Amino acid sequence: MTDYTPKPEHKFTFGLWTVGNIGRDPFGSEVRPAKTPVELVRLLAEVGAWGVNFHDNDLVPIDATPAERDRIVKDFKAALAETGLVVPMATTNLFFDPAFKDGAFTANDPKVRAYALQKTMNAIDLGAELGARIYVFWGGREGTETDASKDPMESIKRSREAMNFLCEYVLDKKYDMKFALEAKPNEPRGDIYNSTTGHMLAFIETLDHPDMVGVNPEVAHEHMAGLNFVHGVAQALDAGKLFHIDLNDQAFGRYDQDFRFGAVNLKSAFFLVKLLEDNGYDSSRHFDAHAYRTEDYEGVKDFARGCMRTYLILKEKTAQWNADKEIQALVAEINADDGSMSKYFGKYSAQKASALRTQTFDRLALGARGLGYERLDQLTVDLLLGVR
């Protein structure tokens, strides 16, 4: 058996908010004491983890003074400097607070709107300090209950002057940074804009800097949807988009659940590994999730530690799969290719669309061929079950 212990190559990195979350949730009070950044890195450490991520308020309480800042921002390096944990992303928390009810970058109140501008550039500050080279924008109020509030042609214009003028910022602060942006659907809003990673990836090409603008897509927030994770994000790799990725699961359609990688939808998370894997994927694989509300510390440090292995696991399968001879034989049996067709395909000419105009098809046969889709399925079942 593969050994599954994480490895800083591996790059598996968790949020101060995923393994400090404190159980909490609209209809329960926190199971878990809150632990301070500083206990959050250790444990991390003590789990395998490569890197943490924060939040601007996950690591300085909001209304922290500067003096306090200063000092909990020390203690953090230090207890870097003492796990050897990293620092790749950062973010902003443009949500939680009572201020940004109506959404930040797209807020009606022009002061709110300039306060989240505020805020991010000194979050953008403390993220450069700490060496994050990858900071991530999700929109949690970007959005509306009521179409009525809101003209989403001018939440368009907002958002998009937003990312601009932050994205001039980091030029100018000559920082090491490119942004990702983090779609999802609905929660907490009724709506929110560009609610997939599509959207996302259509918006970044209006921007003035869309080379330093990516997505950050995330399993649980396109399975809410209904939609083909796997798919959202061949996308962005076809794209040159991904620069960074949130693992987690989700059952489709409900609440945004943020359940351990793997626990629900685990063939799709084989194929979202190997579509990684297969394409070179080098940036955090990065676990944006919850433990049950059921666990104490010791089943958090169980969560994370479950997240990496499960990974791991399917990123041996995929090798097995790869290298799996009858798979292999049954995907080159469906894929055949004689080079009678190549003729016309690829870059269009006049000649080759003429000669495909000419050209004669069996379209009985074409449609009576059987493609062997169940076979492949079921021994895909058979590899990611281990009996084969």
Given for the second form:
Amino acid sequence: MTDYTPKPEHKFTFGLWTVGNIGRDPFGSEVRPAKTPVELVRLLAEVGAWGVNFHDNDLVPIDATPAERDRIVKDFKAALAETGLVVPMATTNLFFDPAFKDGAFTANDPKVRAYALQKTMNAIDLGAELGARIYVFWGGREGTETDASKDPMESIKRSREAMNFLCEYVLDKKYDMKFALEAKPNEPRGDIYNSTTGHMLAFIETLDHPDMVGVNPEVAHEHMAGLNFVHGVAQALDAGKLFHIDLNDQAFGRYDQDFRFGAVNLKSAFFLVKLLEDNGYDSSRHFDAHAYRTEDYEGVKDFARGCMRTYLILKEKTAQWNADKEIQALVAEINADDGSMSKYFGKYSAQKASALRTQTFDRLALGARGLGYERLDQLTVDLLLGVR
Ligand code: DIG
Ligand code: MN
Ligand code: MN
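Form predicted in complex with 2,5-dideoxy-2,5-imino-D-glucitol (DIG) structure, per the form predicted alone context:
Starting with the chain above, the whole complex follows.
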């Protein structure tokens, strides 16, 4: 039994909006009293988090005066100093206010698009002031209910123009900051542009400063799209674009549930933790999730502790899986290679191609071979269930 106490080196973070979620949903009002940012920082310190993230308006209300802003930021900085929590990530709320009902950067109204840029520059300044080096963009309202309303080509251009402008802003201000784009297929819009992490990876390559821009995949959002989250994260890792990650859980075919990490599908959570740990992911492990609406603030703390505890248990299971002799013998068997085909792989050459043309294959034997995946998967299940 290992110690599953969260430590700073684990880089566990929560947004103010996660543990501060007061339980409102489309069919019911709040069930918990709101806590101030300072109270939430103290709650996160109590449960052992390393960092705290925020949308601009989680911290500074949209109509706050400059004097109110300064006081709020001063108090927040004092709470960070008191608790030792850091601010690795910040983001802009471009989805709650009615002004953004038709989107922010892709809104048809140019005044809304311009206001969204202005609001984001102010929010980037706030994030930089508090030490954030990752800036997330989740375009919750960037989409449509009817495609009669917007030309999708124009929307892509508007998104690109906004990203290019804001990258230039960060460069101009000399902030040490990178952008992480977060995808979601739908909700609150009927359809949201750049709907999956794969779309975002393609979009990034069309920008003027692609090196400054990565992705922030979220478990729930890729599950909503019916996708294997581990495969999407692997693609982001392979592209050097996994700048941040939103950990939570989600049943397939449901609204955005934002459940506690590992609360629904432990097996995919295990393979995700294994992927992150095996590949030395060293950015925040951010839990973009919230407690059940049934909970009081003791339950919220249980939720936050559970996110981190499950991650650490699965991190231990990863080490166990990697060290398990029977599992590793099967993995070696599955990947057995006598080297006889090596001469055909790697960079193309005409010689290689013509030699491969003459190679004969026993196709029936290739198809008849049993691969032992049932045994390997059961060993994995045994290990996850603690009987191995
Ligand atoms: C929702 O999954 C989004 C917003 O909460 C926020 O903009 C982003 C940051 O993690 N995730
Ligand atoms: Mn979500
Ligand atoms: Mn998220």
